[in-house]
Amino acid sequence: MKNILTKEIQNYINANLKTDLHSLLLKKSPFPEVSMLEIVQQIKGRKVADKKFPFLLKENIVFPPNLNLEQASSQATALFKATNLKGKKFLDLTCGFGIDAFFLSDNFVEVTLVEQNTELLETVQHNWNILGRKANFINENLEIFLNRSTEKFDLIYLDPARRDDEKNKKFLLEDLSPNLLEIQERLLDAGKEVIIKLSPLVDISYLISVLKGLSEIKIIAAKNEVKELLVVLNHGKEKPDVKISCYNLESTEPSFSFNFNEEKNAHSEFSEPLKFLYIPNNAVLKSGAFNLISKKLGVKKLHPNTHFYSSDVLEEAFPGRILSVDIIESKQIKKGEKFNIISKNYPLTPDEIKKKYKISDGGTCYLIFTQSRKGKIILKSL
């Protein structure tokens, strides 16, 4: 690390940022000291950090290999997770990168970080110390470091690996790394609250069933685009009425809250389409409140099988796209005419819709294939 932060290195990276970095690794190095790769590595973490974390385009901030760089959270998924948590001591049993730790224990006295990957974790110190910003840098392993501290921290958390040793991702918690299920009652010993980092893929009924003391689990989406679940962990917290939070990030979009069974509980009302049609963003699909939002937003159901919903008056609180629609004929579509096409519960894909009608990707309208409890319709937007 010490030789990437000469000035001439530093230069020679600053001189080269809009470089192509393919045509850069064929060329040596013109510094015997470092490599090019580690050169071409440094231009790749600025190229991400401009675009996943921008308060790290700082000077002599060095990047880690690009696998860390993929894996670590994004500032503004980072920045929403530490939303009203603060105390004294805060632990990050699987620091990475840092940059949820950075922005978690932004309200927290004492910072402690655990990180078994040695240079990983000299990385991380190292960029810390620019930043102005203090911690205990622990270079452990995390259920050694559970096993021998007897601390207690106002929250700890943890983002699990996912992938086994053959790169083959997991989602069960009890393949994760650590083994949540293992680990999870000396979490709650340790912490006053946990909070555990998942796959946006995981299933929320299987979390609810296995994990002790859970609380709340976080949804979040950024650009309708499920990114991780958050786990709540509290000491002493009686099941089963867990809330259930959909957040879309970098949207306008309001968040959706609600208990678990109160989706069991609930009945859609159904509607053939109405002036407005509403299509629940990813974090709620993922959420399965398919009922409540229909009962909770009063919102009818178009189909049981189709999770598109309508009224007559606009519902500005719904957690997605709203457009206003009419029905249509098939032969009110003109050939040649651009569309934003979705098809949800019809026969065709949008590429066999956009070949049938002789029509193409574009434009400010949509046409929407789907059915209702009726049969197949065709609405375009206003």
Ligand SMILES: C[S@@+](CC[C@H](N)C(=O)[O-])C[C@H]1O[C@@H](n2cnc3c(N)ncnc32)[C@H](O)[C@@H]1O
The other form holds:
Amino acid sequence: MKNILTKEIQNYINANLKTDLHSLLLKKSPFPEVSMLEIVQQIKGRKVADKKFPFLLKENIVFPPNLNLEQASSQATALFKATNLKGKKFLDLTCGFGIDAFFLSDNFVEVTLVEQNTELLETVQHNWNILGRKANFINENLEIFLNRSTEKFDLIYLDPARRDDEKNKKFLLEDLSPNLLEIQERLLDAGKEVIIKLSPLVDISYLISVLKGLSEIKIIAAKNEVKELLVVLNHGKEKPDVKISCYNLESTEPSFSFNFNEEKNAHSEFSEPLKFLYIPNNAVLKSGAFNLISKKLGVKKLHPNTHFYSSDVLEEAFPGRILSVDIIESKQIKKGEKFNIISKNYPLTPDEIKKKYKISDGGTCYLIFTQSRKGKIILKSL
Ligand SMILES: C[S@@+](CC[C@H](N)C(=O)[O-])C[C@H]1O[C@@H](n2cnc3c(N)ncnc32)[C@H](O)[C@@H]1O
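Right, and the form predicted together with the ligand of this protein, after the form predicted alone?
After this comes the whole thing, all chains and molecules, with the earlier chain placed first.
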């Protein structure tokens, strides 16, 4: 690592930030002490940092290999997760590149970071030194650390790694490193609060059935893409009242929270389309609060199988897109016009709709093809 920090190599990296990395890799390194691969890795790191963690765009910051950059959280989600966290002792058992740890531990007095990957932890230690942040850096397998440590922590954080990359596979906690089911009792013993970041693919009912001391699940989306689930475990917490909170960061949409059992007892009211159409954001869709959202916000569902809602009076607290709409006849759609097309619970896909009506994507107006309980309908936003 020291080699890439020399002035000449740092200058070379800065001069090549816009160079095509594939062609650079084919060249011979001008410096005998570092390979071109190491140089390209640093350039790649800065490019990723520019979008994902801009606080690291500082002189002499060192970046790890791609896998660790990909596995690291973004600055935006880490900052969000850090809201209201403070205490004396913070422990991150899966430090990785330390992005989460950097923000989550900001209001703690003593910070301990555990990571099994020696080189990665050395990189984090070097960077934290440059950033003026102190921590106990422990290069160890976290299970071994937990077995030997007698310390108690105010907050323990984990962001487990996937053991394999098989997509489409049912997401189970056993597939993670560490296996949370094996260590959860020990975690609750060592920490007043335990926060775990999980993939958005994991099923919420499954989590509720297998996790001990579960008090809250936060569903975190950014720009309507669900990025992560955050589970909060508390020592001695009795199930079954688990709070579910839905957030859509980088949007103006309000958050939405409820207790998991509330949804089981809620029923939607239905109506034909009224003045306003509501499309829940993906965090709410992930939460499954399809009836509760109707009950809590007084908006009416259009159809049992489509999560579209409607009301005559604007409900600004709705967590999702709100459109002012009219019902139209298909003959009112003019050839050559541009629309944002949404098709849900409708026999034609957006591409088939474009072909049929000779319209194209674009413009500011929405055309929504769906069904109410009376049958197929087309809605046009004003
Ligand atoms: C998804 S990454 C964490 C990323 C981190 N939250 C960040 O923002 O940069 C998971 C890390 O946990 C480490 N890890 C996984 N299992 C571990 C274990 N049993 N003991 C110690 N570290 C482990 C991996 O080496 C990896 O660096």
